[in-house]
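A single chain comes next, written as structure tokens; it is the form predicted alone.
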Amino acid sequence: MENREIARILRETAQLLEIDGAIIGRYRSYEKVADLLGNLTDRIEDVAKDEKKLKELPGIGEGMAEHIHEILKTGDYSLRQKLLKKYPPTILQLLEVPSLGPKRVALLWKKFKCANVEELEKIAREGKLRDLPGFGEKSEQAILKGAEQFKNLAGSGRVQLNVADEESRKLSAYIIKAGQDVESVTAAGSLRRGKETVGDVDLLVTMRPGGDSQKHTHAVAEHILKYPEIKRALAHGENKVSVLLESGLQVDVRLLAKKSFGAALLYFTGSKQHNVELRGRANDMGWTLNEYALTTLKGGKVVARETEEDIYAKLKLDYIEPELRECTGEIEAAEHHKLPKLIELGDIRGDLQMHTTASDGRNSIEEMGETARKLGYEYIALTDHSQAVTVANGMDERRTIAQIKKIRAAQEHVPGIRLLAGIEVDIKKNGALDLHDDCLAQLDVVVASVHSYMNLEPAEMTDRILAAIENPYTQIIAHPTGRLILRREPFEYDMEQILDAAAKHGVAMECNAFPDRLDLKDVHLRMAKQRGVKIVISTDSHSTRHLSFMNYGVLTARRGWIEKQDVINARPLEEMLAALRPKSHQAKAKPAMRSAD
């Protein structure tokens, strides 16, 4: 079994104890290993065959070891299975309804047995929950709001970027296990260019020339049906195979002669509007194009077929990055050679968000300092939580400046990588930060968030941002429309006011890499650009393992034309530090909207 599906028992038994009334360092456990196995690197399947090894891992005792033990030999956990004939299944899909949490989903079990979304809707609709206590009236139409946007989000049939990224890595390395017949195995399809969820995936896998291709093209479509994670085969033709992964994915695969490679992934990556404007500019120049090859539209001669880049240049046009084919431009771009040099993971010198222990982190500073060091970064901030994040633990004042100092002092263990002291400070209701001005102007770093109040109305959710981007102090917002993918619905409010302010004061906005939200989005970072804003593009990691995800917050901000000179973090240290808005520490904020909540 894989990692995330033991974390998902796990985190589903929490879930229904929580609602069950349990204390809550019962529930906590399996939430606290549930997030452990979430962020660790190795198999717990393989760390649990030594039983020393796996009780060395933080939150796993004899009972928890026991529980791991029993989720690996049976596929589940009997207390989740207990708790499951108390309560039905569907209950927990209420706890991805934003304004809900187990509580509340416990109080509505209670009064009505509502167990699925649309019971939920119902009891709303009838105005039967405004009476319950903890709700009212404003409650009960944000919860309609909530229902609303998970029926759309859990009907899409879609995955998260890095979910599809993982699968496709897992099957293509099983694919080239084929032997000699086969030469790679390419992602194509919204994968490749870097959507933010995926429906399906793409794979190409070329066949090594020579013999009895059609035996070789065979044995290999053989060994993908006996690929361990596949939960059916969907289709089985001559040169496709196509399977639903346990996961839910599914994956098609085309098997394909070398010689028509270019042309098949050119067709195969989309998107489906680019394709259809790359025909008719190939029908207009006398030829056809399609997924085997450019040709002529009398007699059929190849023009090009072996490379992307071949075609494009029959075509006329400059290359473009798989990211850019959307059809938004960049057709007209390529022909008149303007074209972004779009950024690259390489060009990243730092990470500007992330979590230690000081907060809601699992790592130290020195850990996550030293991986950080090892991909080859130049420095790294550690932005803890601040007070109002009490779920996180979040740091006052206090415990703020004490958090410098421990930053300052753990440099000296990290030689190599500059370590700067930063704060994820929350944005109030009102607009105003969560820390003392004289305590955010001794930090290197000051990145702002709102993660409360999220259902404000448009024009008061602007000005709440407005009043923080004023604020002379903020230097970065982040994940600025507090959207998690497939999960949870931005932020309303009005973006190029927001972004127009960003500009005028200097403040940076965040492309945050962290798959669950890659916020900003294409969309607005491509509104950011045509502004002047600054972008940083940072992990939000909350273990050394986060970190890696940098490449999905470039995959993205490729997708928004975003080059090297637009992001902070791709300068050195010292002309990143210039690049940040200079905090005044003479300055005094600007009141917020209105009095502090």
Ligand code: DGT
Second form
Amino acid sequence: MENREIARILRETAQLLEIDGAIIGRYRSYEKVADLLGNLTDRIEDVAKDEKKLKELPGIGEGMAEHIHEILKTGDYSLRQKLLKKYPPTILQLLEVPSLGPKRVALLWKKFKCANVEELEKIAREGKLRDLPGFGEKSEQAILKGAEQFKNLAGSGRVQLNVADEESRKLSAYIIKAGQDVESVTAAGSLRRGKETVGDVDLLVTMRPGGDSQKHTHAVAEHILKYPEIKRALAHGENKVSVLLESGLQVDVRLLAKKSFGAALLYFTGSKQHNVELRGRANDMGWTLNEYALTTLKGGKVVARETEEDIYAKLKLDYIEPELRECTGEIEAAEHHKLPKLIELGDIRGDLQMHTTASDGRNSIEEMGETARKLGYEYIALTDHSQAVTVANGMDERRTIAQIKKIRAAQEHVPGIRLLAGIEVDIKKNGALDLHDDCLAQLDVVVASVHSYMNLEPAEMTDRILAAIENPYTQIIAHPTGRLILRREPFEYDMEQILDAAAKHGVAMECNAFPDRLDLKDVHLRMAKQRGVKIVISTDSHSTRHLSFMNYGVLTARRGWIEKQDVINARPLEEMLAALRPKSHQAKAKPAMRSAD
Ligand code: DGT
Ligand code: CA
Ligand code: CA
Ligand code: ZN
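The structure above corresponds to the form predicted alone; please give the structure of the form predicted in complex with the named molecule next.
Full complex below, order starting with the chain above.
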């Protein structure tokens, strides 16, 4: 069982307990362990084999250890099941509606037996909420808006890219084990295109020549249906199996002959709109394109089908990477040999945002450095939070200076990778940075970002970010729109104006690779590139495990047509430092300031 799955069960238990009116200490203990699992490097399933190690983890005592064993053994937790008999499972949805918390959800249940978002909307529209204790007309409106947001976000039935990716890898590894007849398992659909959320996973399974008879295909389908993490089978045809996994994710598996793999991969990768354009083009050339092959209109003679490259070439197009297949000009670019040469994971030379135990990270400077070195990086910046972010134990000037010293000292113990002293300095409500200039001047990398007052009016938010960009110490704006995928909408502001200012002042924009963020997103990255804004792809890691999220940032950047030359941290150390907004600039902008280095 994955940590994420166990964390979900514990978190739901905590939420149900809170709705049920349990005392705070009781449900918080479940929440704390759920948080812990989210950041744990090791699989708890492995840790739990050693009772002593399990109980050494913070927050896990005798009782909690027993609960974890129960979950590992049964795949569920009896207390959660018991509570779910008392309340409908959909009541957990209500907790994800912005402006509703457990107390209000409990009240809604008590008064109206309301346990899902549709009922909530109905009650709110009928004006029945405003008279409840602690509600009022204003919160009724807020709840209606929240319900709408929920339907676009958490209630959309989509999952984050990393969740789909991990589930897809696990299932693929299982299918490969079906035996000799399976040659390959490939993810298609939105997952292959690297979309930030995935509706369902599309897997293509090719059979070895000779092993692709109906009998063999049938055996593979039977094997797939025995996958332990299936909640239920949705469809089971001759060449297609659709299943719903325990995690709630749907997977469509298609079994096909190797000879038409290219045509099938092209078709099932999509996007639908890209396919429509390709089919139109094929028709204009006197051919027809479907999931089996590109063939002549008359006579049905096969023109191409084995590889995507073949098919694109016959259509007189350069090969189009999956991330670009969104029908936003890629076909025209392919026709005129104008496609970008997209950034690749292997181009990345360092990571410029991560946290350590100095603020809200789980690992030390040395541990982060060591893991990054193993990933093959030349440099990293350690960027803990500044004081305004109190929930994350942000650092004031004194602690920041001490942290710089610690990073310099840690360098001795971590050879082979350069440890840069950085900060993720908070952008305050008025746009000022959260630390004194003379403190900021001593840092190698200054990353600035918003963590509070996220609902300002667009004009005020634009001015706030503009002020941060105009501050001569700001080098990178991190997670610029603040969105949390499927959970929180982006800030509203004038993106074009912000990007123009970033270009003018030489401030880089981050593509935050943390899969909950992916911020800037693809469309904004493309806008940034068109303005010559420099891009940084950083993981915003809070543990060593998160450092490998870089992959999702790169996918997002590729969807934004980003090339190696656009990305600062695809450059060697000295060039990267030279590409950051210069420190000399700071001295010039503020003549009274003496640079500290
Ligand atoms: P998703 O699952 O909502 O994240 O997005 P996709 O793009 O994976 O969409 P999905 O799973 O419905 O279909 C996978 C691909 O299969 C899609 O990108 C294009 C292709 N496809 C599916 N149905 C149709 C169709 O009716 N017409 C065309 N042209 N292509 C289709
Ligand atoms: Ca799909
Ligand atoms: Ca599908
Ligand atoms: Zn942040």
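All values reported here derive from a predicted model rather than from experimental measurement. Numbering follows the first chain given and starts at 1. Definition used throughout: the rigid core is the maximal C-alpha set that superposes within 1.5 Å between two forms.
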After fitting the core, residue 578 CA displacement of 2 Å or more between these two forms: no
